[in-house]
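Okay, so here's just one chain, in structure tokens, the form predicted alone.
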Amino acid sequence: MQILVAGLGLIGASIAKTLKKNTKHYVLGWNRTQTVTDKALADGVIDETGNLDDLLSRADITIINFYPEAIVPFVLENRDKFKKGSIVTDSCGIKTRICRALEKESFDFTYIGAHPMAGREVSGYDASLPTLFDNASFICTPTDAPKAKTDTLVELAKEMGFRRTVVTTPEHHDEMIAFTSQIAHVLACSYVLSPLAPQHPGFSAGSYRDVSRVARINGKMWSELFIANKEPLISEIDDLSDNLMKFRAAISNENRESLIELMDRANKIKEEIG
């Protein structure tokens, strides 16, 4: 197949590198900044680039790797340029707002939302890796897509080396991502906003590193992700706040039994779920 990777930042370039490393598909590439496209071509990350209209008309699968707010406009602006019968997907970390907007449209191609579950604390083409998705999960969120098209995308993910593929609804995806990813970034950012954070050298070890790691964050992109998924994320923030207040009350009241009960319950859940 000819696969177009549109957007060659961290995720897009890592997808292109993975396709080149693990599959025999022909990789087309395009980026808004031409110097990035030229570098990807020179590095052998993509097989070919060129005029966007031509690339879209040839691609059996187009993978869009833009910030959340740019995806729907890109698809709609180019709706008549995608190859008929092709699959158009994206790598965005939220799905409901995108999928539900595009399912209202009638296309000559099949749009299927997707989310390759991996990332780094750094961004951009130079941070991309051919191993970024090793043992990662690939989530598909088809709405009215034919099963055969979803199967094609799932098989491609397996071919690329994803350890697990999940097919679910956009809503369930976003609910779970609020818990497994977004709330962790909110927590990490809140944690390092402490006035004591700059004084951590000499006092910190694994716990500090574990909790603060994802505070290294692309604010522009993540602000779009948070707002696009506000209802599930606010629900998780409320749950976290409630649990923090339980710890606060137990500590304030010197209630050791309550503290032990809270920590024992958390420990048991963590042992059961991993």
Contents of the next structure:
Number of protein chains: 2
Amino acid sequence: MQILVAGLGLIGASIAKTLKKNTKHYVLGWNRTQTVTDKALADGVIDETGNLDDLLSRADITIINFYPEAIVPFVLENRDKFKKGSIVTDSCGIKTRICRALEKESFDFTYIGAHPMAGREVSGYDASLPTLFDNASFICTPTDAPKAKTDTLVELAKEMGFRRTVVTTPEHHDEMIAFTSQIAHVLACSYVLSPLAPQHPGFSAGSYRDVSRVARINGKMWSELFIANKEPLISEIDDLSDNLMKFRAAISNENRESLIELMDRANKIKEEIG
Amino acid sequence: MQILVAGLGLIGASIAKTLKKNTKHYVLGWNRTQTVTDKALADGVIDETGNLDDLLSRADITIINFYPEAIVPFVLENRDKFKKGSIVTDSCGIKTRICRALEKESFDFTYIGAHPMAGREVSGYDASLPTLFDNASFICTPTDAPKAKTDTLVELAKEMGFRRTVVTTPEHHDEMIAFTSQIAHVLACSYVLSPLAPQHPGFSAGSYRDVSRVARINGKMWSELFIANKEPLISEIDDLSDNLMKFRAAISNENRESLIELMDRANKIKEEIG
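Switching from the form predicted alone: structure of the form predicted in complex with another copy of the chain?
Let us now look at the entire complex, which starts with that chain.
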């Protein structure tokens, strides 16, 4: 297949590198900033670039790696340019708004939302890695896409070496991502915003390091993701606040039994589920 | 010097192993459960064990590694048994209650509170490591101890290979530990107590793994530590809740500027301070 990777930042370029490393597909590449595309070509991360219209008309699969708000407009603006019968997908971390907007449309191609679940604290082409997805899950949220098209995309993810593939609804994806990824970032940021954070050197061990790691964050991108997933994320913030308040009350009342019960429950979940 | 390690769980046995690996001191060992002491002796983790009174009377430095509530009673019960002019210290994660209780007393030895800052998600003798403190800070909180005694203890920590030593007040220690360690554990537990946690496999990446790691916790011990450090910890929970509510409000109002400002500030702290 000819696969077009549109957007060659951290995720897009890592996808291109993974395709080159683990599959035999021919990798077309395109990036809004031409210097990045040139670099990817020079580095052998993509096999070919060129005029966007031409690339879209040739690609059997187009993978769009833009900020969340740019995806639907890109698909709609180029709706007549994608190859007939091809698959168009994206790598954005929220799915409901995008998938539900695009499923209303009638296209000559099949759009299938996807989320290759990996990231780094750094962004951009230079941060991309051929190993970024080695232990990652590939989630796809096909809504009403034909099963054969979904199968093609899932097969590609397996070929690329994703450790696990999950097919689910956009809504379930977004609810789970609010928990496993978004709230973790909100929480890490809220943590390091404590007035004591600047004094921590000398007093910190592994727990500070791990809990605060994802406070290294691209605010521009994550603010879009948070707002696009508003309801599930607020629900997670509320659950987290409720649990914090249970700890606060137990500590304040010096209720050791209640504290032990909360921690034993957390420990059990972590032990059983990981 | 003859150094007595009293309590041979995760921390005590790791201290004994570190003393044996990195120093030439003679390591006496004692544990309430005799089978553990026997194992430590057989493993060469300690050089000698014996009757507690005898060990206390010989040790130039006694390092007490018990649960927080057991430390003050142990020191008071054995006040006439410690070697005259010796140093008695402990490894407990909170310092104000212990140090302020003991500084009121008049002893023939010098008590200096300490906190070798390292831990694992598993506990007990079998989890101990000779490398546990390799990248750790050694904090000590001498209050009115003579400077020469504090220097001896700090020198020992350096010999043992701690990466950094900090001398401060018990109150500053406890405030910082509430931030760098205790709230991180409260937060990890509160996080995995979300109703969605059991469904996370397939939807999680590094952020879930890191933020939730320290939810593997010994509730019996940490409940004591939390209650013994009630005020600083509640203050941290309140700071964290306030920050979470700022995120919640910004997401709810779809206020992207405010979200970017919060995340940029968090990112800057993390980038500059680590």
